[in-house]
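In the form predicted on its own, a lone chain appears below as structure tokens.
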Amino acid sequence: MEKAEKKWRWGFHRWIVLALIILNVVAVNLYAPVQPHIQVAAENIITEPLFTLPVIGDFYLTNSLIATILMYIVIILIALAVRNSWKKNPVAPKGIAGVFEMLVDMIYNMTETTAGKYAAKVFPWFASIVIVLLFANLMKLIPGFESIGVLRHSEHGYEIQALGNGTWSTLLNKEAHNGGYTLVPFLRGVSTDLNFTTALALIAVVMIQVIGVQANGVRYFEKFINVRNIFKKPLFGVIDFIVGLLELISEFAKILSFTFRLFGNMFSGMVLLAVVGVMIPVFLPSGLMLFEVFIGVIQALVFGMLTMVFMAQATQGHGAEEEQK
């Protein structure tokens, strides 16, 4: 009896998958996907600036900013849910509290293995970066993400077709000759905005220096400007000084590396999904979406782990290396 019931359930699930595939094919033929308007910079949802700052200038409401606000709201709501779940059973948390306890415990063990006695200082930054980037990169799973927005007039736009009572419209796969419309989505991937990745990279690199100073004091800066042996041993002193300058350059290079590694991977994934969705719109985009989710998780871990490793290296300091020698 149990085997027959399991077989029926498995068969029912297959019918659901088949129905979704047929619905996908019908929807694609009724409303063919349109070549998207790809832009590196985040798009402005409203044409007028929200406010103007003296030095910075006009401040606009962009689709990546809306996605960022939504991301933090989701994180806060999940944090409250975890706290409430943990209060009910603090000894053996279950559900969402148990999942996050396992995640945080895994991250702390990784930090302790690398940073040792400085794990307590490094862990909050490592965990925060990983969790924020996980949510930022997995926001693409929200239905309508990067596909629902405002229609704007464009010289190389597409024709539109009214939906329902005319309040909503969809783009047709026909380019208009006398000017048409392009879609500016309400939500855009947070990590595809260069401002977000640059800000995160600056925070990571600045805190690497802060933790280095906390662990080694003012002597931490000797690894950048090392003139200790320049008079005692001129040849080796000059070499140490040049090595220190290279270390200083490498610290600034970390900002560029952090920024463009995350931005490049996530933006290229967005472009790939958009282009493949137009060329082969039935089945392949779903598989690519799963692959993009996998890349998003990997990028979050890579960014966080590099920050954690650099922070652990900063705690060693130049003086500790000399003592070991």
Given for the second form:
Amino acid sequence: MEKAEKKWRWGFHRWIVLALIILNVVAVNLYAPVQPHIQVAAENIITEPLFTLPVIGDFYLTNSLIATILMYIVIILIALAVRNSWKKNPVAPKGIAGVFEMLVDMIYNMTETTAGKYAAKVFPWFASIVIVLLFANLMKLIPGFESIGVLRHSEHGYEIQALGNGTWSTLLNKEAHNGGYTLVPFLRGVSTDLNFTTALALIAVVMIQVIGVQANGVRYFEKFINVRNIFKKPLFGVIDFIVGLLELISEFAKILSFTFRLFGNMFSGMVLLAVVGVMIPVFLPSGLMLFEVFIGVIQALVFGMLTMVFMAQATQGHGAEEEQK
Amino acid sequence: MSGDIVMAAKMIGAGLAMIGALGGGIGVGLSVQGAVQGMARNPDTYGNLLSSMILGIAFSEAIAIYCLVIAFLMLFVV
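The structure above corresponds to the form predicted on its own; please provide the structure of the form predicted in complex with the partner chain.
Below is the whole assembly, all chains and molecules, this chain first.
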């Protein structure tokens, strides 16, 4: 009996998928997709700056800023929901709280195997980076993301057509000869803005140093400027000093690699979806979207895991190891 | 005319920048090879190997991603 019901459910879902595919083909034929204007920097929604600081410059309302604010609102709401559900039922949380318990439990176990006794100190950074990036990368799934926005005059633009009473218009897949319009979306993927990824990488790398200092005191900096052996054993002392300088450079390289790994993955996903969505608008974008979800989750985990591993390395201490030898 | 030459140079430069993805591909292949061989010899280590493998893949993939970023910068920014 149960089996038969299951079979019927599967058949039902199959018809939904078929209907969506047919809808997709019809929609693509009726309304051809338009190649969006691709730009590395986040687009400004309002052309005038919000405010101006004397040395730093103008501040604009960019679309990735709106998406960031939306992301934080969603995270705060979910945190409140988890807290409520935790208060109601502290033993076995239900629903979204259960999901987050599982996630946090997994992250904590991972931290404990790597960081050992410093797990409690490293864990909050790992967990918050993973949760923020999970939401940042998966927000792309909201319909209308990167596709609803303001129309802006442009030299290589497209023609537009008014919808209804003219408040909303849609782009047509026809290149305008003298100054058409391009779309500036209201929301843009948060991690496709270099400012966001740089800020996150700076936070991660600075906190790696802070945790290193908390664990080893001032001796943490001996890792970078290593003059301990330079008088006792001149040759090896000099080599140690140069290795220390390389460590110093690698700290700065960490910022770059954190920044561009996340940005490159998410931005290439955005460009891939945009280009493939114009060339092959049927079937393929759905599969690619699934792949992008996978990439987003993996990149969130990788960013957090690397932060955790580097923090664990910073706590271990360079000096104590040599004394043991 | 000069605009066309600049455009062509951008395209060629982006294409050349992507040669670097070769190394990333080789790196990903080697790390997966090592991890799968380890899993085949000792299936109990599956979980540990999987997480280290994904970490290693992310590291070597980052190199290819740098090339992609350079290619994008050439195409869309400069």
